[in-house]
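Starting off, we have a lone chain in the form predicted alone, written out as C-alpha cells.
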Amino acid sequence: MSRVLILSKNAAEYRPLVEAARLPGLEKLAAATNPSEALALEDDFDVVFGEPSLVRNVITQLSKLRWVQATYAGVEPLLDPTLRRDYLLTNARGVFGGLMSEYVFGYLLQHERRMVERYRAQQELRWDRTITGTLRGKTIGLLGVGSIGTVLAGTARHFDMAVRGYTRASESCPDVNTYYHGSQLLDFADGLDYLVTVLPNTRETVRIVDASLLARLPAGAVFINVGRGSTVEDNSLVDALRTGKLAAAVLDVFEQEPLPTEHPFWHTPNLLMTFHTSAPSIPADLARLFIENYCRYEAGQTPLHAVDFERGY
C-alpha cells in the first residue's frame, strides 16, 4: 500500500487525473501546493509525484521516502551532495520531445523562410520576393541525443536533413548519421548550419558551448539552446553574434532566471529569447507517466527514467 503525495503549484490539476486512474494499492493520495501545504498534512508519505524546487524541502521530512517522480526533466534542485539520496529518483523524459521538436522547427523553419522579413517587407508596402532558404541538405547538430534530442533528430531526417550527434558514448538513434564523442567536439561543430543543444546540466557540459566551439561553426549558423543556460559561455555567444559569426541564435534558458536586466543578451543583435517556455508542463501528459511509472512500481518492477544522482540525470 502506498501513501502518495502530489507537490506542485498545479496540484489541483494534477489530482482528479490521478484519482481518474485508480490506481492500485493506492492508501492515500493528498496535494499541495507548497511545502508548508505538504508539512501541514502531518502525513509520512513514500511516494512523492512534484517539482523538484519544492519536493527539496520536504524531502527531509519524509522518513518512510521510497520513490520521487519530478514533474521536470530538470532534477537539479534535488542533487545537491548535501540532501539525502536513499530513494529512487525519476524524472519526466519522454514528455517533452514533441513540444521541444515542434519548437526547435518552428524556428528553424522561420529563420529558413524569412518569416520576419516577409512580414517587414508587408509593412513597408514592399514586394520581396528573395528566394528563401530550406531545411532540406542542411545539417544539424545536437548535443545531447537523449529522450528529446532522439525526438528532434528523427524531425530532422522528416526535412532530409543531415544529423550528427554529439554524446557521451551512446549510439542508439537510428535517426543520427554520425556520432561523436569525447575529444571529438570540435569536429561535430565544423560545417553545421545549425547548433542545438538539449544537454542537461552536469560537471561535464558546464560552458561546452565556448569561444572555441563557436568559431568551428561555419559563418551563418545558427545556434539553439533548449537545454540549460549553464551550458553557454554568455559573452563568447555574445561576440559570436555581434561580429557576424553566427547569423542568429534562439535561447530557451538561461544560468540565471529571470535574466537580469543588466545582461548583454537583451541588447545582442539577432539573438531571440523565449523565456523558457519551449516545452510547458501539460498536466495530462505528466499524469500520464506517472500514473504507467506507479503501475510499475506497485508491481515490483522500475520505474521509467530513473536519474542517476552522480551523473544528474
Given for the second form:
Number of protein chains: 2
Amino acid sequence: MSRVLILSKNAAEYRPLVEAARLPGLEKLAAATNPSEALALEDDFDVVFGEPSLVRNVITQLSKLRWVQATYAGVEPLLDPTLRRDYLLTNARGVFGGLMSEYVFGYLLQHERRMVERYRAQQELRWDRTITGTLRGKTIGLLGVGSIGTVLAGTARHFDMAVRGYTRASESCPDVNTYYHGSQLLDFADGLDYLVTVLPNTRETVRIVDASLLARLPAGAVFINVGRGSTVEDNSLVDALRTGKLAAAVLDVFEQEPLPTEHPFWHTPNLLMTFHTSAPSIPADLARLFIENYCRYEAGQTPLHAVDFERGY
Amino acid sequence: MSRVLILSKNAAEYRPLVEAARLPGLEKLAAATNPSEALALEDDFDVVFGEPSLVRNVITQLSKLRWVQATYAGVEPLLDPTLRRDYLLTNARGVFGGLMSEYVFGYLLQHERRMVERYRAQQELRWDRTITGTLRGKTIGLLGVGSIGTVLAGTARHFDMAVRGYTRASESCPDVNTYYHGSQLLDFADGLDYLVTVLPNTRETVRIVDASLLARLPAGAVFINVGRGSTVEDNSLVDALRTGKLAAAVLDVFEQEPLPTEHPFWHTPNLLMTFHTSAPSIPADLARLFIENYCRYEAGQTPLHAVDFERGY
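Could the form predicted together with a further copy of the same chain be given as well, to go with the form predicted alone?
Next comes the full complex, this chain leading.
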C-alpha cells in the first residue's frame, strides 16, 4: 500500500490524470503545489511525484520516503551531496525526445531556410529568389546520446544528415554514424555543420563547450544547447559569434535562469534564446510515465529511469 | 546514338556533371543557357534536358525530337495544346520531396514554436516562458499525394502526426492514415490543423482551395501552398487570414510570378511568402535523374516519370 504525494505547480492537472488510472494499492493520493502546502498535510508519504526543486524541500520530513519520480529530466536540486540519498530517484526520460527534436530541427530549418531574411524581403516588397540551404547532406554532432539524443539522431537521419555522437562510452543508438569518446572530443567537432549539446550538468560536462572545442568547428557552423547552461563557456561562445566564426547559436538553457539582463547573450549577434522552453512538460506525458512506473513499483519491480546520484543522471 | 541538348540557366553546371557520366551512345552533347543560343547551334537534337519555359521555344525547330527531360516538376509551358506532343516528356520527380519536406515542416515548426514571438521577447530583454505548441498529435491534410506528398507524409508520421491525403484515386502511400477522393474534399478539410497543397496546375485543381474549403478548416489552422498558385482562390485566402479564421498561411507559389507589388498578399496579416524557393533545383540531383533516365532511353527502355499531356502531370 502506497501513500503518494504529487508536488508540482501542475498538481491540479496531474491529480485527475493519476486518479483516472485507479492505481492498485493506492492508500492515499494527495496533491500540493508548493512545499509548505505539502508539509501542512503532515503525512508520511512513501512516494513523491513532482518537480525536483520543490521535492528537495520536503524530503527531509518524509521518514518513510522510498521513491521520487521527477517530472523533469534534470534533477540537480536533488543531487546536492548534503541531501539524503536513501531512496530511489527516477527522472523523466523517453518523454522529451520528440519535443526536443521539433525544437532543434525547427531552429536548424529556420536558419537554413533563412526565414528571417525572407520575411524581411516580403516587408520590402522584394521578390527574393535567393537560394537557401538544406539539412540534407549536413553533419550534426550530438554531445550526449541518451534518450533525447537518440530521437535527435533519428530525425537527423530522416532528413538525410550524417550523425556523430560523443558519449562517455555507450554506442547504443543505431542512427549515429560515428561515435566518439573521451579524448576524441576535438576530432568529434572537426567538420561539424551543427553542434548540439543535450548533456546534463555533471562534473564531466562543465564547460565542455569551450574555446578549443568551438575553434575546431568549421566557419559557419551552428551551435544549439538544449542540455544545461553549465556545459558552455559563455565568453568563448560570445567571441565565436562576434567574430563570425559561428553562423548562429540557439540557446534554451543558461547557467543562471532567468538570465540576468546584463548578460552579454541578450545582445550577441546571431544568438537566439528560448528561455528554457524547448521541451515543455506536458502533464499527460508525465502522468503516463508516473503511472507506468508506479505499477512497476507496486508490483515489486524497479521503476524505470533510475538516477545514479554520483553520476548525476 | 543520341544528340543531347542541355538548355538551362544552369547549363554550365549540368554539362560537366553529364560529361562525367560518360553516357553510352552519346554522339553529341551541347549546352545552351537560352533558346536563341540553342537555335544558333543549328543541330537536330533528339534529346533535350532543361527548363520547360526555355525548351518550349526550341521544340518546333527540332524535327528529330524524341524525348525531353524537364528540370522541374511543373511542366506547364510544354502543355499548351497548340504545341507538339509527338515526343516523350518526363518531369523531375523523386528529387524535390526532401527539400519540400524541410520547407513545410520548417515553417510549421516556426509557427508552432512561435519563433518570431520568442525573438521579440529577446529584443525586449524579456524572459518569455510562454509554452509553445507542438506538431505531435496534430492532423495534417495533404492535397495531392504524389512523389512529394509521399515524403511529406513520412515526415509527418516521424513527428507523430496524423496524416490525411486527398487524391484523385490513388491510395499508395502507407504513411497516409486516411484517404479522401472526389466529392469528399470538404470532409477531408474538416478538423485539419494544417492544410498543405502540393497539387500541380490542372483543370481539376484550379481554385480547389476556395472559400468553402477554407470554411471547413477549424479556427487557427495553418495553410501552406507548395504546389501551384492557380490552386488557390486568393481573395478567399486573404479573407480567412484577415478575419483570423486561419492562424497563418505560407505561400511559395503564386498565379503570377513575380507577384505584382499591388497584390494584397504582400500586406495580408500572418501571410508569409517565399517566392518559389521551397525546393531549389540542385544541379547534382537533376543531373543524376537525367543520367539515369538517359541510360534507360539509350537501352530502349522507357524513361521514368512520363508526363500525360492531357492530365497535365
